[in-house]
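Heads up, the chain below is alone and in the form predicted on its own; it's given as structure tokens.
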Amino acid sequence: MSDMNVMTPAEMAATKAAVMDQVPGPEVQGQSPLHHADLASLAKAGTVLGAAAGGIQLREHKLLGHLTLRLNPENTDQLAAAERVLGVALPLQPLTSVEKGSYSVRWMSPDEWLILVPGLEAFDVESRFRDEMGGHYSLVNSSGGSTVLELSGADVVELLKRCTPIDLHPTVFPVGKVVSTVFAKSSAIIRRTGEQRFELVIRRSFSDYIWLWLQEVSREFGLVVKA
């Protein structure tokens, strides 16, 4: 027989995963994927990109914490644990989202959610999940792989129609709805956060391309960068 020690279920439950803090401290200057575009200077100068008066406003919500959670949605104990950590219940209806304060959660599939939190809180949130959650689940910190753009303004729907095939009429795409879809020959997770305001989660590797695309496609509306 093998001499290998076999852990009992109780011992396995008491064992915690080794979690590394992947986020540098506040003494380290963070740079978003669009750092080179110097959006802060454009915002300060009030520059309008394009010939029109500025029907589109763009703001980058940079350096947020991005956590992907996967669990069994029929496991009420895990759902309760997630709610204790986040202060809000996971959205269980397809293509919906919830938010509370600076935390927001997007339904991505029947057993997957994308959680956005302030960047410097990502490790604390991750650690609380490890403390609260039992059973089989997955929590992945992918904070460095994406950034978030907010698009708003009187012409924002017309702009987005040129970027994605998704029907954006408010009767089928109300506030709070989330889709993961084609965007400007790339991809984005689109969430409607207001009647004339949308949020895009885009991959770091395509952020420069999408920034250039948005400048071009918004020429007829005018693009104003906000701080």
Contents of the next structure:
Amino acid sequence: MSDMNVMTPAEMAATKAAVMDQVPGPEVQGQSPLHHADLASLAKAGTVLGAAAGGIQLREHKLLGHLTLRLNPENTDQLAAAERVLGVALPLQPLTSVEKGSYSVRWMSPDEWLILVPGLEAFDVESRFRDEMGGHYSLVNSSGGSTVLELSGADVVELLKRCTPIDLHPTVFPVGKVVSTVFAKSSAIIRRTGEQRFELVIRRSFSDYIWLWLQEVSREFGLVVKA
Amino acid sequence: MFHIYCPHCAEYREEEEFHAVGQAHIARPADPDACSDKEWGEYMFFRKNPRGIHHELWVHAAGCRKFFNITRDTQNYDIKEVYKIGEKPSVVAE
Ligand SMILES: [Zn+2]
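So that was the form predicted on its own. Now I'd like the form predicted in complex with the partner chain, please.
The next block holds the full complex; its first chain is the one shown before.
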């Protein structure tokens, strides 16, 4: 049995057999797990759900490419390969994230990162990882398993305090920080993308529950859906 | 409610993000085929239940999903230390 870390180029090429494009092309209409909520119509109508002040804005970033990368952070060759693919180094500090153009990379664990890319670019990014990176690592396309919500507005921290035990004070939760935590009775990956703007990566199967939860919890602030 | 320091995330989190997994440092018999039923049974089923210092395995289930160890006093719930898998506890029972 060959050691994955000392493979010949021919053996490495053979491992590419497992690569397949899981995201259908633009000819197939994709649907977000919140398709039934018809957020586009709510955004168009400009409806404020709950209090008229409309202190919370919600936007779904649907159908992005979600890639989970796992590797040994002491392997400098693989770190360099990841940087060549993404154009930015993997964040090695716990709970940090980086962005480069339309790519964003979140530290999830000492050997795990969640990379979000535009949906139709996911396969291209995966293929480049296979070309650039050798040795033992894992890259999994989990695009179908989650969706992304962006919450913003003057009351967004107050809203999130009702959803998660995480301390969101700017001194301990600055812009760029990312945590995986409990959210309502489900879980979420929460990242601060602005003073009053947060990104939630949520499970597909819990997206309807979280959509209903957010409507309920934001009632006192007012919820506006944005396109 | 515990406020637990995750040595991988390098910050304190609420207990609801964690799961307790049980006693830490349980060594699997080196050669299971050669050990006695008593040895195997003790490895599988018998756990300490001390009054005082206890070394426990926990997992940051909702966070980084890494396992780590906690030394805890079972009398007053005081967490004495947190240390990674492979490390040895510095606080031990007398
Ligand atoms: Zn952790």
